[in-house]
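Here we start with a single chain on its own, the form predicted alone, put down as structure tokens.
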Amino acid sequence: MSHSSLGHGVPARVTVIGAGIVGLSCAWSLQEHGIEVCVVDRARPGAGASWQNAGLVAPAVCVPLPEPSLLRYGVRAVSSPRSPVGLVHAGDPQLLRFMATMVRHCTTAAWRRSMATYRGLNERVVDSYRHQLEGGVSAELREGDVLACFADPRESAGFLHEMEEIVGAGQSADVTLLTGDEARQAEPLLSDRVAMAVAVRGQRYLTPSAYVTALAKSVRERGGKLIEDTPVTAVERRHGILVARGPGAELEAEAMVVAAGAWASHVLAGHGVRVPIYGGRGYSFTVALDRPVRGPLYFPAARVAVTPQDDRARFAGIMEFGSPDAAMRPARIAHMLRASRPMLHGVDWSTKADEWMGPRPLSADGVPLVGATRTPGLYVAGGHGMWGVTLGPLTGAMLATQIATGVVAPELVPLDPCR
């Protein structure tokens, strides 16, 4: 029996620290159980990794980050200034601890164990979104195939091997190989440089900023309170009450959820959470197009995803291990431009705008942390890495059920934050 199911009492009010898609989904689902919520954020709703990422809701490719080839690729990648993978401060003690733990999980056996966990979650992703949309979240979730494009067919070997491993792990994925011409028929914006593509059918995408804004609006309309521009740096239990502390502010509650993204590790210190969380900074920008992009594109060699966003397209990519508070590095945007330009035509690159950097909250073992800590009444919803948009509504709903009922869903057991 999980420690989180013992001695349960239903809290009347819960404070959620962090207003990204994970924290807001947890708050929204707590309201479904009749629990009053207050969401507090260091900036504003969605200001972290949720605001302008690729916006893919793609359970077919939702997998743990640590895996054997990451070691081989990673050593080469971080040493190249033009690589889509990099380090901000190589000597950061937090980064060294994170990397050491992640390396230990870059084994086939660990990946397969984690993949079994993801498979159970991925099967429920679409239903979790449907529940929010039918429950009053006024936003769009669109269906579309993800088209992974390659300039050289040999570049596809790694991606196809990963898809084989995903299917071999029991996860459903509808995959079709396309020639370059077939890929251009599917997406006319692709240039002649695209020699082949892999279509992952039946996935979904959204505009993250619009979805998070709609989710926050729904939480407010249901009576929830949102407090902005209030960083929380620590939580302690004092006289039977949880107290969240930050510069110039103290908040009290009988139960709290830490959904603070890449800033969560400091807040969780001393509460029994041993898996490190660290920032995997991603970058994005938008450009205008001659015609709308029909659906999501992915350039695996450059680690760049392209998704429709109104009359423009959003380019998102880069995995930069570093502090979430470090400054944006313009060279990363320049790399994405260089890598993407040859693969497309009909793009007005001079219209580049909406440049953004957000830190994905990576867990060192590649599995999200969702559940109770060792401190009574304190819960975690974080460490989703690149898959916060895909998994946020589902894990938020499952944690809300745990808080409201004391019952830990089987899918949550491997996500125990104190594992």
Ligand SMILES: Cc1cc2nc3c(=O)[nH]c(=O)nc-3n(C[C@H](O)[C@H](O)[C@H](O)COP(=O)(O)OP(=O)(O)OC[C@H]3O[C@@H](n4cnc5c(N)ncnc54)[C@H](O)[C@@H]3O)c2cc1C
Second form
Amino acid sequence: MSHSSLGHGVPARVTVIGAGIVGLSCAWSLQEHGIEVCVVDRARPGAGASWQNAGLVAPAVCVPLPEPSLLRYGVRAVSSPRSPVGLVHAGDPQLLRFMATMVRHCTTAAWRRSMATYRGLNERVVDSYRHQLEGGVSAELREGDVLACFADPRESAGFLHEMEEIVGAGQSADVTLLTGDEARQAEPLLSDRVAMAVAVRGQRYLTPSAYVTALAKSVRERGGKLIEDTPVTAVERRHGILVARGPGAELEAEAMVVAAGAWASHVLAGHGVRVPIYGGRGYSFTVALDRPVRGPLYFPAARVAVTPQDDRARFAGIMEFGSPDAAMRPARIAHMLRASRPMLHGVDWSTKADEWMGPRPLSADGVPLVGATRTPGLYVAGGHGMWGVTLGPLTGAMLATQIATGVVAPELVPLDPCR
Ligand SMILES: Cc1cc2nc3c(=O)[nH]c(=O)nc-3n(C[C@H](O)[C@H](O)[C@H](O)COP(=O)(O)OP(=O)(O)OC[C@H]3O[C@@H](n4cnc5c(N)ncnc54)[C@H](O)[C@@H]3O)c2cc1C
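Structure of the form predicted in complex with the named molecule (previous: the form predicted alone):
And the full complex, kicking off with our chain again.
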């Protein structure tokens, strides 16, 4: 019987649409419950935002995106091409719908409400990674402090205010202020331009492409099926069974999870999910260094994160609201490079390589969408925006438990996709 259940309405097989860190984590955790999985991707594992992002697993600074200062950045984005925030097609009706909701959530009160939700999740991030690493995902998760560096101490006001709000929300964060010299002692690659830094202690980081590859391998080794180059355009329910349709195939399953990153809203049309997910395109590149960078750095004024990657460093940043399928804009990379260059020495900028663009799946209200849709058996895991690497494994674990037991954990209630 191809569509049998394990009992109590538990599906024996689940199809996951999207093989990014979130979809693969869902598949991996469903396997923990003895459920067979098939993961289908329009391209291949890690083809979206999960490939070459900054790779920070940083629960201390994992917070909702919509907040009052985003509006100020938004105005600058329209008026200045040098802003780290930008738009691709200002006239896109989907963008307008997304922005209308996001702007409504750019208030301190809304941020604090969402932050309470993030706090509950952030406490469990490290355990969720530990579970995957001990359960056969063969990848590295390294521990380090995130060093937020400022050329002018006055620039640190916004960052420090955010840290104050985070701690005020009850989230633990171990933060130390450093002088420029102390920062250079901690990280000798920092230049004399760095006047002060804020060290956020005890965070984690990984090489995202390596992690996603290891996660996909583990899903396969545990008997999961991965189908590549197969886009799903819609999901419908026929005679009690879900059917994922696309130009190349029709896949059937009792239950499905849409984890299609910034593309998810298209697949979810007609299933009662009203909060739009839109692309927040970010860019990255790597360069060679005189000596390895010791741990993650962050340049808040430029919104650029620097993460160690073997003998190179990966620079990641930019928030460009736009379609995930629009072409890369090389000027964005040039901007990141210009903004980062004065903060470092010992970098051979001529070795710039691995230029990449990935679309962060931004939910318009800043809270991820994880749970059931209005269509029986159809679930969503997405909309993690800036923090899908940090929250991916936990999301997979929580959603798999919901699918396997039918019980919605209290932490998942505010993430209800049909809110
Ligand atoms: C520059 C940058 C830096 C970042 N830094 C960090 C960081 O330091 N820490 C952190 O926690 N997060 C970070 N993020 C965010 C993080 O990368 C994302 O939140 C996360 O990767 C989202 O994972 P996902 O699985 O939901 O989506 P994706 O990785 O985009 O995966 C979606 C998958 O679905 C597939 N797909 C899409 N449509 C369909 C379809 N119709 N049919 C079949 N398959 C489909 C795609 O091919 C893709 O493989 C960063 C993002 C960027 C861009």
